Amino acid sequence: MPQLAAARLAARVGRMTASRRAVAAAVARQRGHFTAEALAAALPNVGRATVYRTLKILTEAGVLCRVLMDDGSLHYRLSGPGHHHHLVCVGCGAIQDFADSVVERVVSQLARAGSFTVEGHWLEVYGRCAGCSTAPSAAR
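Coordinates for the sequence above, one chain, the form predicted on its own:
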């Protein structure tokens, strides 16, 4: 992953500065989802603006995907292949990718019905994973 992130980043921005390399390396080390703020805190020698700009570029390049958590916070995670959506557990914060042709057909139908050109969409489904659904604290 570090080479992929660096290669895609270099293709988008041209010159790879030490700061951009540091952000790409830190992203590659992530094992789950993370916030831009946490990444910036872990890179005290890199400017916050550089962290945010680099995350934006990596997202546009398909290296990262954004996940809107149920509390409204924006997280990032390494992206799976192709266009996908997310199942987000409100209990433990686990995120699972899913791709569904039904969702894509609905988006296409909505666009046709509204004479609308879709440039993108983003879908998060919130609920409880199997572990949180069966946990005693999940009982209501």
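Residue numbers count along the first chain shown, from 1. Because the structure is a prediction, the values reported are computed rather than measured. Each form is matched to the other, and the largest set of C-alpha atoms that superpose within 1.5 Å is called the rigid core. What changes on going to the form predicted in complex with another copy of the chain:
Alongside the form predicted on its own that was just displayed, please also present the structure of the form predicted in complex with another copy of the chain.
Excluded here are partners and other molecules; the one chain stands alone.
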């Protein structure tokens, strides 16, 4: 998986610098999702600005996707292929991807009804995973 991220990165990125390698490696090492700040803190030898810049590149390259959490904070996560959205568990923070053409189609149709041309959209779904739906509000 580290190799995969690195490979995809190389395919898109300009110069393969030490900093970019370090960020890519740290990203690949993450389990679950993480914030830009946390990643920057974990990479004291890489400038904060560079971490942010590299996360942007990785996101545009499709290696990462961004998740808007329940509390408004922005997290990153290794991205599955293609367009998708997230089911975010507000109990434990677990994230499941889902891709669905129905949502896309409905949105387009609704938009068309309002003489509106869709260029993009943002959808996040919050709730509780199987493990967290029994015991209310576990982790915090």
